[in-house]
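A single chain comes next, written as C-alpha cells; it is the form predicted alone.
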Amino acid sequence: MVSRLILVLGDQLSDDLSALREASKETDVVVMAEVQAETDYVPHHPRKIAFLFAAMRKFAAHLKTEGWSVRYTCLDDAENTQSIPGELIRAAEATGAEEVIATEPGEFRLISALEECPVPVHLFPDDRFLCSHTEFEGWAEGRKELRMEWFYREMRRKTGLMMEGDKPAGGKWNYDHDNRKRAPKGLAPPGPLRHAPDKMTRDVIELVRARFGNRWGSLDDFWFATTREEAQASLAHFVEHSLPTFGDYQDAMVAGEPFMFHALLSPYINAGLLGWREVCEAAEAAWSKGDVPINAAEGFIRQIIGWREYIRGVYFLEGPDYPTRNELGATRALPDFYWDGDTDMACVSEVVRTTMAEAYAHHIQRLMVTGNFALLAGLDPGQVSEWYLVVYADAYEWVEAPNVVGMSQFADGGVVASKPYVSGGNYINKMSDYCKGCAYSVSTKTGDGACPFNLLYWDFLNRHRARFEGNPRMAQMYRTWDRMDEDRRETVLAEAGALLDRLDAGQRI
C-alpha cells in the first residue's frame, strides 16, 4: 500500500522541493504528468511545451537514480486523463493512496483545481523563493506605494548579497543609470549557450510537433537545457562570456541579435532547473574576483531577488481577479501582427518574428516595443496578457500577469508602476537600429511616414489626460504637448485616430 502521491509540476523540477522534502522513498510515489490541459489552457509555444516535457521526463528519470518510486504520464499514453486531477484520481486508483502532498503551484488557476480534486492534497509552501507570501503581505501592509526599489533593498539586506555590513557595495543600491548605453557598431554578443538535443529530447520534439506543429512559433533548431547539469553549464556561460558587458547594454536593441548579452536563464530558474541563490552567487563572485564590473552583477541580481521576488509578492497579494484587471478601460482587440509580424513597424516586426523563433525577447524588446504598443493604442489588456503567456517559453502566470497587467499595460492602475511606460519612436531609436530599415520615420512626427509610435503617444496622453496629469513624473509630458500650437495638436489627434481605425480596419500598419 502506497502511502502518499507526491505531485511534481513542471515547473518544479528541483531536487530541494518541499513536497519531496516532505516526503519518504520508502512509502510513497511521485506523479508526474505531461497534461493537455496544461498544454491548452492557452495554446503555449510549441518550443515551450518541448523545453518543459524534455525537462520533466529526465527529472523523473534522475528522481528514479535517487531512489523514488515515479508514476509517470506521457501525453500519448493511451490511459491518459489529460488533467492533473485525473491522473492524481488514476493513480489513487492504481497505488492505493488516500493522500497527495505537493507545493504550491504559481497560478492560481492551478491551485483552485487541486482544491477541488476528490484525493485530497495538502499544499507545501514553495520555498525555492526567497520571500514568503506572509513576509510580503507584511512588507506591503501600510504602504501606499508598493515600489520594488525598496523591497529590492530589503532582500539585499536579507541575503547579504554584494553588501558591505548594512550598506549596498559601492555605496549605491542601484546601478541602472549605468545600464542604458545604446549598442556601438560591431558589437558581437556571445549569446547564450546551446544544447544538442539528445535522444530523448528529439523524441519529444517529434511528439511535440506530432501534436502542436500548427502551433504558433517554431520548433525548429531547438537548443534549450533540458537537465540542471545543462542548466548550470548555461549560467558559467552567461557570468564569463555575457556579464561582463550585460549591465551596459541591458537595455539595447540591435536588429538579428535576439539575445544581445542577456542570460536567457529565466527558463530555468522558473522551471527550477537553477535556484536564485545559485543564480546571484555565481554574479556576485565573478564580480568579487573583478572579472564583472559593478552595475553589471548589481542588475542581473535586482532581475532575480528584486523583480521576480516583488512580481510573485504582487501576484499573490492582489489575488486571483488580477490578471482580468483594466483600469484603463482599453478594448481594442490585439491586431493580426502580433501573430505574424506583418506590419512596416520594423521595431514591431522584429520582434514579433523573434518571438516566433525563439520563444523569447528580452525586457525591453518586451516592455517598449510590443507592450509599448498594446499601451499606446489601446489594446485589451486580457489579449495583451494571454499573447504574452502563449508566446514565451519563461512565461507562468505569476510572473507574467503583473509584468504585462501591472508593468506594461497600466492596467492595474498604478499598483506594479508608478507611471506607465509610453513613449514615442526617439526612445526605440536611442536604443536600437531598428529605426534605421523602417518604412517610417522616426523623426517625422505627423504627415506622410509618421511614425506610430510618435502620434499614438500624444493621442493617448490626451485620452488619458484626466488620470496622469496629475502624476509628477508625467507633468512635463503635458506642459511639452500644452506648447504645442493647437493646428498641431489637431492635426496629431487627427492623424493618430485615422491610424486607429486603419488598425480596427484590419489595414496593413
Ligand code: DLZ
The other form holds:
Amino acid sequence: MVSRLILVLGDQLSDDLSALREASKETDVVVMAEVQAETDYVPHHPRKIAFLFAAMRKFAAHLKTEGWSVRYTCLDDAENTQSIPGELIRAAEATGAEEVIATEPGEFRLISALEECPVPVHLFPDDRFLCSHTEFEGWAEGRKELRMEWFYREMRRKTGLMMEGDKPAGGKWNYDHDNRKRAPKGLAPPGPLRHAPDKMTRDVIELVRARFGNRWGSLDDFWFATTREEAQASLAHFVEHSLPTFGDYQDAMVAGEPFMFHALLSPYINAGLLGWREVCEAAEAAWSKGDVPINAAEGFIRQIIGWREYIRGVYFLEGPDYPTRNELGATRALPDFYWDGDTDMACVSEVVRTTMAEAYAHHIQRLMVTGNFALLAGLDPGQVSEWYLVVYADAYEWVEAPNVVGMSQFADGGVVASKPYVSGGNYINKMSDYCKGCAYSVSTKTGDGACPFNLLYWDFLNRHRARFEGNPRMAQMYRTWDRMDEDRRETVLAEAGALLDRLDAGQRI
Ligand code: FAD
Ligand code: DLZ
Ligand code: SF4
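If the one shown is the form predicted alone, what is the structure of the form predicted together with the ligand?
Every component of the complex follows; first up is the chain already shown.
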C-alpha cells in the first residue's frame, strides 16, 4: 500500500528538493507529469518545453536508479488528464494514496490549483533558495524602499561569499562601475557549452515539434543541457572560458553575438539542475585562484544571491495581484514586431530574432532594448509580461514578473526600481554596435530618420512628468528637456505622437 504521492514539478528537478527529503523510498511514489495545462497557460517557446520535458524524463530516470518508485506521465499518454491536479487524482486512485507531499510551486496560479486539489496536498517550503519568505518579509518590514543593494549585502554576510571577516573582499561590496565596457572590435566570446541531444532528447524534440511546431520559436539546433551532469559541465565551461571577461562586457551588445560572456545558466538553475551555492562557490574559487578578476566574480555572485533572491522575495511579498499591476496606466497593444522582428529598428529586430532562435537574450537586451521600447511606447505591461513569460527558456512567473512588471516596466510604481529604466538611442549606441547597421540614425533627434528611442524618450518623460519630476535621480533629465527651446520640444512631441500613431495603425516602424 502506497502511503503518499510526492509531486515533482518541471522546475523542481533537484535531489535536495524538500518534498523528496520528506518522503520515503519504501512507501511513497513520486509523481511527475507532462501536461497541457502547463504547456498552454501561456504558449511557451517550444525550446523551453523541449528542454523541460527532456530534463524531466531524465530526472525521473535518475530517481528510479536512486531507488524511488516514479509514476511518470508523458504528454501523449492516452490516460493523461493534462493537468497537475488531474494527474494527482489519477495517481491517488491508482495507488490508494490519500495525501500528496509537494514543494511550494514558484507561481501563485499553481499554488492555488494545488490548494484546491481534492487529494490533500501538504506544501513544504522551497528551500533551494537562500532567503525564505519569512526572512525576506523580515528584511522588508518597515523599509521605505526595498533596494536590492542592501539586501545583497545581507546575503553576502549570511553566506560569507567573497568576505574577509565582516568586510567585503577587496574593500567594496559592488564593482559594477568596472562592468560597463563597450565591446572592442574582434572580440570573440566563446559561447555556451553545446550538448548534442541524445535519443531521449531527440524523441522529446519530435514530440514537441509534432504538438507545438506551429508555435512561435525555433527548435532547430537544440543544445541545452538536460541533466545535472551536463549542467555542471556548462557551469565549468562558463567559469573557465567566459567568467574572466563576464564583468567587463556584462552590459555590452554585439550584432550576431547573442551570448557574449554570459553564463547561460538561468534555465538550468531555475529548473533545479544547479543550485545557487555551487554556482557561486565555483565563481569564488576561480577568483581565489586568481583566474578571474574581482569585478567578474563579485558581479556574477551579486546576480545570483542578490538579484535572483531579491526578485523572488518581491514576488512572494507583493502577492498574486503583482503581475497585473499597471501603475503608469499603459494601454498600447504589443506590436507584431515583438513576434516577427519585422521592424527597421536594428536593435529590436536583433533581440527578437535571437529570442526566437534561442529562447534567450541577455539581461541588457531584455532591459534596454525590448523592455526600454515597451516602456517608452506605453505598451500594456500585462501584454509585455506575457511576452517575456512565453519567449524565454528561463521564464517562470516568480522571476519573470518582478523583472518585467517591476524592473523593466515600472508598472509596480517603484517597488523594484527606484527610477524607470529608460534611455534614448545614445545608451544603446554606447553599449552596442547595432546602430551602425540601422535604417534610423541614432544621432538624429528629430526629422527624417530620427531614432525612435530618441523621440519616445522625451515623450515618455513629458507624459509622466507629474510622477517623475520630483525624483532626484531624474531631475537632470527634466532640466535638459526644459532647456530645449519650445519649438524643438513641440517638434519632438509631434513626431513622437506621429510615430505612436503609425505603431497603432500597424504600420512598419
Ligand atoms: P548572466 O548574465 O550570466 O547572470 C548570471 C545569473 O544571474 C543568471 O543565470 C540568473 O540566474 C541570475 N540573474 C541575473 N540577473 C537576474 C535577475 N534580474 N533576476 C533573476 N536572476 C538573475 N531571469 C530569469 O531567470 N527568468 C526570467 O524570466 C527573466 N526575465 C527577465 C525579464 C527582463 C525584462 C529582465 C530585464 C531580466 C529578466 N531576467 C530573467 C533576468 C536576467 O536577464 C536573466 O536571468 C539572464 O539574462 C539569464 O541569462 P544568463 O544565465 O546568461 O545570465
Ligand atoms: C513550464 C512548464 C511546462 C511548459 N510544462 C510543465 C509540465 O508539463 N509539467 C510540470 O510539472 N511542469 C511544467 N512546467 C513548469 C511549471 O509550469 C512550473 O512548475 C510552474 O510554473 C511554477 O514555477
Ligand atoms: Fe536602435 Fe535607434 Fe540604434 Fe536604430 S538607431 S539600432 S533604433 S538605438
